[in-house]
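Consider the single chain below, provided in structure tokens and representing the form predicted alone.
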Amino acid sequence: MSEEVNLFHETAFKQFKKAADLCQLNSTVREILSQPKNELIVNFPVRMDNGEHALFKGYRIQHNNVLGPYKGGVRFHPMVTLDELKAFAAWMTWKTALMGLPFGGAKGGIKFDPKKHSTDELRRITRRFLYALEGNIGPDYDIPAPDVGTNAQIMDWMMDTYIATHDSRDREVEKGVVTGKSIECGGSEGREKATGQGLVHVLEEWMRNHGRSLKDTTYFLQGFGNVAYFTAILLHEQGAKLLAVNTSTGTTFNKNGIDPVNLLNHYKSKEKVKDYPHGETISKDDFFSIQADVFIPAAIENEINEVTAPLIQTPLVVEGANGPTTMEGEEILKKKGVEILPDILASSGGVTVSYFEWLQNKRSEHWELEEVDRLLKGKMQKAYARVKQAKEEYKTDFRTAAYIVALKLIETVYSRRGIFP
């Protein structure tokens, strides 16, 4: 698993170096954006339900802040690392620059596994690295989010153990210091769907400008959690079809369509999609040589490789995961035709709309679902349509031209506010 990580790292910043090349990033920028600013540590001891008490390793990286704030999810996992957390939060820096909205990045996480303890301990162990991370979290500073491993539930917690060891009567603007929250506590409506919402958006403008629609359009998917899932329901719903997907508990494929909401109903009783009773088991290789219109990863990172990549036939890849893409796995699909919508922009979905959930609690708002579907929409197309210019002018790939929208406003930001001293 070291590797693995090790590899998505690197992959994250060979990306980063490829398009700081080709748009000649200043060298100071790129010094800068080539570590993150801070990297928190703490070790806090969590009382257990047995009445013992246990150490966890907690983390915190900040990628940068020269756009606003620092945004970005928070996991529970046991095989949370430094490394790979490192690589998220800068993803989160691009993300955000390239959306045009006023953060910047970060990640976090705490290294166990939340499905060996109970609902009491996990609340302990949320409150108590709240709270060691101390200073370092604000709405105005370091703004976390649900991640691999946590939920609103989770993030529920977080901002009320802020709130409780803060001193201020300002307390419905503090509830901006997470997002992805319950709706009962100052969440945004739309924040669930938010990042399939957002990936459809883009393969929408996608279609759109190659004369297509996603009416009859036939796809493959990688993953059936959150992401996954509302990209099926919200694609079934402009009749497109979903031929297959694919967990860690095998594939299940029907070459007349899928119903996402059956599906969804099976895995939830069951857990294993390749006993779903309306589709037939297949191979993971036979599952990456789909003949479809799209693949959609959205599952885990360093899934499209040297092994798998040569098998894919799709023309277009869009991916819903964080880096699931390795550098190899990418040069070989370039040199088949096949285009990437990358996951910078393609799964930004959730970031935008998490920070409509902060502008609401901020002006103690609550929207309806239509205006954040709408002001969603108008923010993804505009970043396709930036990304599309930037491809066009460099002669190069999206996730190139995604990376450069990205740097290039960033290196405005600095060159006009000068770098203190």
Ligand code: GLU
Contents of the next structure:
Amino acid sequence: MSEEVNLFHETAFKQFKKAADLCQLNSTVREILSQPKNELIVNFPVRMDNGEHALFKGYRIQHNNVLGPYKGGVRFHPMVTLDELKAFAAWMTWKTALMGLPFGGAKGGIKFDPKKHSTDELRRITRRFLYALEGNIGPDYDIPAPDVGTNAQIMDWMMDTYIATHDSRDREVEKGVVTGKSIECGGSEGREKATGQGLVHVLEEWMRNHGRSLKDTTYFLQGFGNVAYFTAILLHEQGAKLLAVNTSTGTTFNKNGIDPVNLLNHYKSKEKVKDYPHGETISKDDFFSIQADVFIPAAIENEINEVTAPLIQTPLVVEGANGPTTMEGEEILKKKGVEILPDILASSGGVTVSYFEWLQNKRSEHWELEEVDRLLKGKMQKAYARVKQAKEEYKTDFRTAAYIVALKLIETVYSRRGIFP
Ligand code: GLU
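Counterpart to the form predicted alone, namely the form predicted together with glutamic acid:
Let us now look at the entire complex, which starts with that chain.
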């Protein structure tokens, strides 16, 4: 086996290695999966509102497509790096395999802060990025979706740009070039809440296995973007109590519970979460130390690390973000007996409903919300059951078990298909 170290960022690689060792993954498959298949970097100029042009750097990493077209989000964030996108792209390969979707894994992004640009500039940046990617995306080749810093509006612009620059006889099917679009432009019912919804289903399964329900479960949440917000709304409906929310600008805490709709109204008016009038401001250390049943990190990566993990007191962590726990953080939690429902399982609801959206676009259909909800619930429950079974079989943790389910499927497909020529 040649050098496999540092092929993508440390946490993602160590997680992969641990699972690959435990399930004795075929060495060729292991080597293939240690690298993305394609790494694309594009530099493109965009006219700013003041008439000058600025150069942007965009990426698309296509990790693997043995199970189907590359699939994964696009993030607009000042901290986007090639290394991180490689990890995110690999995580998408594991997610789609684990969920049993006919997709591979990819991730892309542009390194910039979308908050610093006007709507017109954002539209031009998005369109020019899509144009720069040229033949490297397509409804049966690579299908982007929203991620950190992007939303349905960005997806609508991407779709429109793609259709405008491709064969107009295929306009209808070309809608499936991106998922997470607005409903009016061919998006799916239930896509916006899908990641939060999937997380809640996974948490419900864990609770059911432990003879408990979500009612009166106490939890605290990191982040208040799409995933965090919908998780909070759905948990609120089930009677769970939200004790605190932390974002990059601070934390609000209320031991009697926070109403997520109320907090969103406050947040939408450009107010900081920490200034929420029905909560008290607490420090980040105090936030991590809260006594509750569950902690849900749903913001960015590496937040549970060697500094914060010792503070965590909850018996369960459910990962709504991609890669929120470092290996050091994970080791500390493990020693304390804290269980982790990993990102590649708990945050797979989004890509699962993306698959439903893609199918609807292929068939020119529009499914009812009840149908999407029913199908998502079934997929999440089955994935949870597969992971639980692997966890028992391999006597390991949830994360490693989830990896093993994904890796074993990919290994089987490689062994049946063989490697060309
Ligand atoms: N960005 C989301 C994720 O990380 C969704 C990807 C998709 O729908 O393709 O899972």
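Whichever C-alpha set is largest while still superposing within 1.5 Å between the two forms counts as the rigid core. Positions refer to the first chain, counted from 1. Just so we're clear, the structure is a prediction, and the values are computed from it rather than from any experiment.
- Core-aligned CA deviation for H117 between these two forms: 2 Å or greater.
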